[in-house]
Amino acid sequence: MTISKVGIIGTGTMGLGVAQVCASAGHDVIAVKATPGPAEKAKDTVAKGLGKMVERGKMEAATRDAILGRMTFTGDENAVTDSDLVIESIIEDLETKKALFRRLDQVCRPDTLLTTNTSTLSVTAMMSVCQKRDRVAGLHFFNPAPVMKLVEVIHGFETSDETLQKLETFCNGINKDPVIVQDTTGFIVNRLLVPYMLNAIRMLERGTGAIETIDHAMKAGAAHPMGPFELADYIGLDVVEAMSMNIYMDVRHEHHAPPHTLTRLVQLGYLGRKTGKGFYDYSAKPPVQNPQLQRPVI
């Protein structure tokens, strides 16, 4: 089977990014809005982003129009039933994802590949609710999906070699760099990256260094494009906390549990760039350390 038609369920930042990548590579895409509200709003978001690329001279208007022409936006989940590949990108909650996979397993073609874009949750747990488990796998893209090259192709417990091969070929065809990963919580990148960010937060709590100092040290000393606090704010502190808890619940090692400061910031709604304040205050240009963090968070 050649993958031609791709269904994307979830039109948040990641879902729309993946949809754009697939359409840019020539695939017909059905993008399903999984939350209440008009589906056309998602189309407007993609069109606006592509329009900026045209304005900057990075894309021809004809290319933008062709990409949008290959994308269909809807609120009807059943619109993906005839897809060759479905990529789930909804809320990062295992029970919600399992319920979706149970429905997809019943309504999609027997040869449709069913995948999840989860960053840390168990692919095997989602697979467990399906009858045809060999076609279920993970396709973990990284944000922003149109820019980041890596895709983790996750091998669930009963994922077939044929499914993995098809997904690897698909990733190469959309100009991505796939790596095959066993179904371990956090996979490769987040299993390494989350403890890195948590350790930086604990260093802050111990007074080892200020936020700007730790970020500068990792950029200047390890050639990282972002420091750990900049990265956490970019990802979203709620997402970092959720990934931390998912890994912690699997390994039950305190090293992976969310630090106190991270939990307090999430409780206060300071989620990083998307809310204008996290470890940094983005109302200032350039951003400055969140003034609340100049004293201990209790």
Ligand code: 3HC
The other form holds:
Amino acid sequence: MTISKVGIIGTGTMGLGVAQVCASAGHDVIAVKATPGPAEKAKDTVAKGLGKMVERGKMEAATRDAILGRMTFTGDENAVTDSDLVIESIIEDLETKKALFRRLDQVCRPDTLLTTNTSTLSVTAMMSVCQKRDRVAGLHFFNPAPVMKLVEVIHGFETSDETLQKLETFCNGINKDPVIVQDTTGFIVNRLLVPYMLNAIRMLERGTGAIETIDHAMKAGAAHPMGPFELADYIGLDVVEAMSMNIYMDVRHEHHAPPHTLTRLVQLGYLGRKTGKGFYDYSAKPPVQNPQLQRPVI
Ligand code: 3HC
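Give me the form predicted in complex with this ligand now, not the form predicted on its own.
Starting with the chain above, the whole complex follows.
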């Protein structure tokens, strides 16, 4: 079985980015909006992103139209039952994901590969509610999905070698670089990246340097495209906090627990770029350090 038809459940930033990547590589894609509301809005988001590439001369209008033509947007979860591969990209809540996997396992074709794009939750826990477990795995993309090359292919406890091989081939076919990783909390990238961002926040709390200074140091000194605070704001501070908590709950080492400043910003609804304020204030052009963080956060 080669993978031709891909079902994506969840049309947030990651779900839509992955849907766009798959359709750009020639796959038929069914994108399912997992929460109430019009699914067509998701199509507008993708069309807008592709439209910008056409405007900048990076893509032909005909290519954009062909990509959009391969994408179907719906609110009906059952539309994915005939897919060769399903990639779940819904809310990062284990019980919600398990309930979805239980349903998918029952309604999808027996040879449909069922995967999760979770950042830090257990693939094996999602697999545990399925009858046919050998076809369940993780397929973890990075934001922005159309740009970032890596996909972590997660080996759950009962994932078969055949499933992993098919997923690896699929990733190569959509122009990504897959790595196979065992199912440990945070896999490779988030397990390294989350403590890195947490350490930067603790460094700020200790007064080692200002936000812009620490970011500048990591860009100029370690050739990172973004500093740790820019990156945290880009990912979303609620997401960073949730990833931190998931890793902490697994290893129970305080080093992985969310620092106070992160928790406070999330409590206040300052979630980074998506809310206009986080470690930076994005109402200024270019963004400036959030002035509220110039004094200690209590
Ligand atoms: N969709 C499609 N293309 C995009 C894009 C998006 N959302 N954002 C940027 N691009 C493209 C641009 O079109 C441009 O393409 P071009 O070179 O062909 O013109 C290229 O990427 C560079 O974009 P820009 O010039 O606008 O901006 P930058 O050069 O500053 O790059 C960036 C932006 C790619 C986001 C870069 O800053 C970067 O790589 N940052 C680090 C991102 C990162 O680490 N992501 C991983 C986060 S962890 C994660 O996702 C795990 C999850 O589980 C939380």
